[in-house]
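There is one chain below, alone, in structure tokens, taken in the form predicted alone.
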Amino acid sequence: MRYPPVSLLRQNNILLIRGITLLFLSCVTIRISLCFSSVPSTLKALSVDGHFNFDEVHHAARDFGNRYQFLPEAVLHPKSVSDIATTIKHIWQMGPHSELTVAARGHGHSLQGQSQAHRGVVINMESLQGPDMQVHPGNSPYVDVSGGELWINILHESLKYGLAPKSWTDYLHLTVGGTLSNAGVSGQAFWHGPQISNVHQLEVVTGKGEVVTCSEKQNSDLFHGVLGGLGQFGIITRARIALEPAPCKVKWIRVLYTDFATFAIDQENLISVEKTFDYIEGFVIINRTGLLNNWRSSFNPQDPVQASQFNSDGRTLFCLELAKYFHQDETDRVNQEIENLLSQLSYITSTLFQSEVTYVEFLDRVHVSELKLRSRGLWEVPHPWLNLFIPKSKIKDFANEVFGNILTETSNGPVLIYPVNKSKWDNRTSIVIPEEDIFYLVAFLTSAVPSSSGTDGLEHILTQNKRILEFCETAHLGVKQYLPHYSAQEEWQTHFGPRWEVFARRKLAYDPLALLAPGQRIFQKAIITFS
């Protein structure tokens, strides 16, 4: 009997391999094609008030950060909370055969695709109704509300009894949940910690799909998990937020510095007093003559006189921008207390400008620069923002290079920088933040607006952003950023250090199968695409 060559038996084996491999491939392709092919038709078997729509979904594919476009396979437009929860509790029954993941977006105001669902389900929470906005007075006064409201509406209906949330971010057309799964920091910060240390009970979507009411003393491990958690653990559908008095009337300043050492200690100081002003941040002013250049905050916009009041001659100026809050009768009172504080700063005494606005045009200052912004079509364009908290003894290595060496043109957008205080910080939550007692904020707001020079350019700006970030983590400056984006599980590891093991057990706990908020690209979930 003659065997055949070794030769043709490897050349048979080989070919025997290639079909088996060829085989199991399409086997998997099937199933996976077939599991997306039933995906609508699942998600069409649904009962819910609202509604789904698979066929106009580009819209949630964008965000504010105009660099990331994932396409959905459906869009929920939840008119219950029921809707949203028997929309993920379907998608978990489903288990880890399917891909589907679902996104929470509010008004869509994420820099990198964070708000999005790679063939997934994105809830739009601004659909969400359910019961009506309901202002609490008391001694105690709180709000009730929906997770997909803006914070605009807040403002307006608690005004009518008198009171406003404690702490604001400086755009108010962001929806509850959205700056809540963040933290919501702005100029009162510092003195009534962030939009997530003044909430007092949540209710609470799973990654199982489960409506869960949460407090500080009801399902706390929950409550702190999501306030600061980046949607992770549960899609926030309502929210309990504290109120304070309200003010009618705002004494609105603005002084300069040359000096960032002399700046820094001013804002340190008035941070750390008792009696100051109610809003305290600064800006950054890079080789640019227009100090009203800056569409973060319209600032006396019927005086323009102002502009033409100082001049920058190329240098890298720092701003203090304050606010004090008042009633129209407390005037003389306000006028002496502001007098006294400005005396003890160090600022350019011919750069003092003061103007007097209502509450509501203080807060809402931006949206009027957003219109400005939308009627010239600059406003719709990519902004790869950079957000960063710095720990106080760090934040003048960070100033001298930065601002002295990586960022010497003009910055085409504004640059925050102001101190904020951590004891206001609640460290249950999951926001993360330098461990020194008062640590800096740092934004750099930049638009890539097209430019014959290239200097405002989209890869222009990564590159300064890389640069920045670079710095900071050879210089081990202790930095960690706000609004966090990172590619890999490994480098969120690093941004959470020791508290990962906890966020990770949350994550357990709460969404095991890592349906929420894939954006993030903190958790992969895991797909099986065969028995």
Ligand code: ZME
The other form holds:
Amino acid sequence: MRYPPVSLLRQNNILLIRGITLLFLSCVTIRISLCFSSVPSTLKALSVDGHFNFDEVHHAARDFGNRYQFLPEAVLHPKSVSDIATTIKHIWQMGPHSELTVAARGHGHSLQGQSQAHRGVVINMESLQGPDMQVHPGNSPYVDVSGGELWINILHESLKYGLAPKSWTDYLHLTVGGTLSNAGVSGQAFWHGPQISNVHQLEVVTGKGEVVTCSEKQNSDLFHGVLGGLGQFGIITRARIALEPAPCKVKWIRVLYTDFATFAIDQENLISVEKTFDYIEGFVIINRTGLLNNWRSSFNPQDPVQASQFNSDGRTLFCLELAKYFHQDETDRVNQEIENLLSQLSYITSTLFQSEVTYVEFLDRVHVSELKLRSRGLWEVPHPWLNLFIPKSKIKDFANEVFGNILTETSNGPVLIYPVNKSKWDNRTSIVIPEEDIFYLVAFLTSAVPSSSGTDGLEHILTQNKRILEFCETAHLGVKQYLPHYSAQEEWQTHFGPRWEVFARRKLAYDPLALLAPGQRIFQKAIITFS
Ligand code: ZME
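With the form predicted alone done, generate the form predicted in complex with the named molecule in the same format.
All chains and molecules follow, beginning with the one already shown.
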């Protein structure tokens, strides 16, 4: 490396801190008030449309991952964007003499405390009201939404106009700001790209408390930085999301393979041709039984005995999952197209399962699993999830080792595996992906379920995750983590590779005190105390 970027950043930080310190030293009264007033009272003095809560803060110390808990000092329930700007500007103006940091919390689905702020301020983004969701029909339709809006609500609102977003996550009870700070990947991503490739404009509150509208044309560096930016450059308060005409119904198809290479060839062909399915995913079946793994019944409750003829003999199976969208009056055409596409695949003939569901039923499918798991107390358990992007050229090596040697028993929760096209990802955004034109998303979505013996299997799952990561490392697979988590800045630099320089420059530009999203553990707020 030509120069150490961390020290560049630290140096710049110190320059900035010096400037601020001079300012404070010249203004004794401000300095005294900052030193001696407690954190809550300075926040209490702020005039906001919503409110701060200093007592009920425990929910904001938890997330879906259920593994890390850091209590914030306060939770802001903002009503307006200016509430967020006022709060951040206040903390920014306190300078490096306070340890206050700020985390935006959407629906709380981070996995390792990314939406938490230890002794800081958590902003409850779902409280943010702002202007109502506004659908704009026309030639290139879009919807303007709050950053705290859930995707499920956007679906229902846009459907009133016969429209819907193009690119999704598997689970829709997540906020717009949350998924756009990561990427937002599901079975549409091979064609439309991730959700961050389907946004026209953002409104962002930076780490200096400035409200900035940004797009490809306007403040484009901030726009690209924030997309996939892990919350490091600003809080997404509004977003303009691309829409398309929505289908009414979906043909939902699953077919099985015993040979991984055959499965992968079919997936790669399907994502590479022009006329193809609207949704392409896949998952691994490792000797499974039990509720979390009961894919057959969740797939088609009307037909509980489907595929029972097929005996896998304890072998690992690979399930290709496909969907084709259509309108009621297009049944003949869609059946013909599906038949054509399926005739080019090499799955085990007796394993074709088809069902027909509404578009909403299809998109909101994971919510069905959620309700089942909740009813059994299996939702609020630790989720030591591991998500990886793996270059196409290495996916066989990965599958052989991981599905052949490391994961030999059933896991609680799905293991997803499907390829996407890099051409649909914008390399100006902050997301880090492998170098190749096609790479796979592999997602180990494991739940640590308490057993009668009192253990929850968490340690075992963490050990397996570690073995998987260590294999990727030693075999030089060129893997990148999705929804990455690291504790040390050196590890983050390795994650970003040549993109670290841009990431660190953007941090200095938009959040120079490192107030935002401290739970990512990429940058640390420098705290200066008087001696
Ligand atoms: C905890 C749980 C996750 C139950 C079902 N899931 C999922 N199922 C299928 N695809 C998913 C998923 N979570 C993310 N993607």
